[in-house]
Amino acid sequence: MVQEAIISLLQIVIFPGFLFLILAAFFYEWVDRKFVARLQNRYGPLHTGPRGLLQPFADFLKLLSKEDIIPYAADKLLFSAVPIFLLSLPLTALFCIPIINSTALISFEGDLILVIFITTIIVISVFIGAWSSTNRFSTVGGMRACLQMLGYEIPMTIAMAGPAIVAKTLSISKIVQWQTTGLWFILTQPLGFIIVTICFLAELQKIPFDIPKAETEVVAGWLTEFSGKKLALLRLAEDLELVLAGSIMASLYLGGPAGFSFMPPFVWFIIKLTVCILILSNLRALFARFRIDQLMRGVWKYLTPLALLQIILVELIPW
């Protein structure tokens, strides 16, 4: 029993939990910046460490370094309590994705609700420190990022919905497993995937969905009054979340950690991880910023009735 434990907080605090996690998102935010440096024929992270390695990680050290400032018409508690809570959220959400085996830390009948749910938190809290900051064009940011929310949420939940209904299942562990006897639901379902994929670059804010931060507009939007130490915890959590969106995507439409026993499943996981952020940062290189008139329509217009399609396509064919 006691060997038991000790093993099980290892996998909570190193691999694969809060340290692994850590890492991976200072090492994915790198694999980001450097491939859409390569895309836009820019050099990317250059000098710190190999090849620009260490660079998220000293821009980190940076900013926890500089000086912390706090708006004086802030709200004080809500201003310096959103940036630990939005880097809580990614980390929680991460714990239910399935890493070295088809099993998740955390796996329970329900956990893909759960996950999906915290996405829609990380939202709400996006624009609750937007407000507690009390800067117009925070305001603003936030306000556009909940606006998106109200579009791009829906077919998501309704893609994400597909694999569950083929799996029978709610659990993310389950539909891995699932897949590691059928086919992988990227083969199946490619619209819920490519579906999935449009609207995580909204929940990312990412080009062209980055609007609630758009620099040209809003200064930098929601994150205007955010420095030192908050904004560092923030950067992380950005990159938290964008190891999240991967892992979901990897999870629910490649098979997860699900591959041939030449190589240990978490090296798969890996591999499909990179290839879903790889495809995150390449269609965030292809495309400009679009308005959030055209986010909406397209949302309502393109993706929603695509999603219900899709839904309807997984009832209709014997599984």
The other form holds:
Amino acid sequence: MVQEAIISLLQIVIFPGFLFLILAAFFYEWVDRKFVARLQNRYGPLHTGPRGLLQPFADFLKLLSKEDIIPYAADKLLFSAVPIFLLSLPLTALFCIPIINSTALISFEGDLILVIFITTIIVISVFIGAWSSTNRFSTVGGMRACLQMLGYEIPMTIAMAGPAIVAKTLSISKIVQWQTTGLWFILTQPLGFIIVTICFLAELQKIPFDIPKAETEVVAGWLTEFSGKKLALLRLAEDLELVLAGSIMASLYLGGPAGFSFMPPFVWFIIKLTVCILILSNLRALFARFRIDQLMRGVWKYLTPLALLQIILVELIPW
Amino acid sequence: MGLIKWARTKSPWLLHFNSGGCAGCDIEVVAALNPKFDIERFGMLLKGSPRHSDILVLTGPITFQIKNRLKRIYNQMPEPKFVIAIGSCAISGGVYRGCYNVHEGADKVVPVDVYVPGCPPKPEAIIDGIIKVLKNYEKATP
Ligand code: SF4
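Got the form predicted alone; any chance of the form predicted in complex with its partner chain too?
Below, the chain from earlier opens the complete complex, with every other chain and molecule after it.
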């Protein structure tokens, strides 16, 4: 009884809980930066730790130790609360993803809906952060973030329903378990995978969709007024969102920790997560920024009908 | 303290500000960001917002009109912060020295830590200047 309690506590705090997830967030920020740098024929971070591996950690520490400015006109309570919201939301969602074996730490019927709901709450928190800093650039950036992220949520949710319909469950762990016996969903629903990838690029505000943060137009978008500790937490939250996006893609479409038995399931999960994050950063290096009208046309004219088509295909061909 | 000092010297973020120059220096600053010189090797990133940055990279002479804006941007940066004056114009006024509308050097307006001479200086010199700021900071703090 006591042993079980200690084990579950260790699972939540160390592995695969908080410590592991935060270290993974730092590691994948490095992977992302290094990979994009290599695609652009650069070196990327090089002198901070071995091959620049400690760069995200150095950035985090530096920001933590900097002066923390709260603008005079800002709504102080909300302004200070938003970084904490934004950090805790992706962490909560990551607990629903199966990492070490095919059952997650928190798993119940309907946790897919919870994860989708959390991505929506992230958008709302972004908007609150932008609004409470009462800066013109922040407000414009927050509006753009809402427009883009709420828009792209629609095709993403429809496409994510595909695996759920075939596996006849709304629990991510059960979808993963279904894939250990059946085919991976990337083989039967490649269209859904592509749609989810594009939507996650928009959710993460990565480069073809970095309209809310466009430096040439709105300084740093909704992040403009955040400095010091708050910016450190927000950057960590962004890295966690990247890990969350990669692990949702890996569990819904690539079978999560399932794999051949010569390696432990956890290693398979890390390999798949890395592949997904490399896809996201590769697309980031390929494109220039979209205009706002192109963004809206993309979601309503192409992605939503394609996502609906995917659902119809799933209904017609029940694999 | 050692860890924080290490973090500060390993991740300087730049804010580029042209206070009225001919854009020659700006091209060189941008060249330092390009793949050939790639200052991200040292963990440096170019940031748009003064709230995010550690080092203000100043180019061009300080005109009377931009003086107050420069001061405001400098005040918006969180401590600890550094200023680098790039090019003869930012150091002394350069070719514009004696004009009716420019200050004779950036240090008349904001405190400058390192001067990088040249018209315009090479990207290598700019990188060297930024590294010098960090070295000075490392020596100055116990
Ligand atoms: S130092 Fe030379 S290149 Fe730089 S802004 Fe002045 S005139 Fe232009």
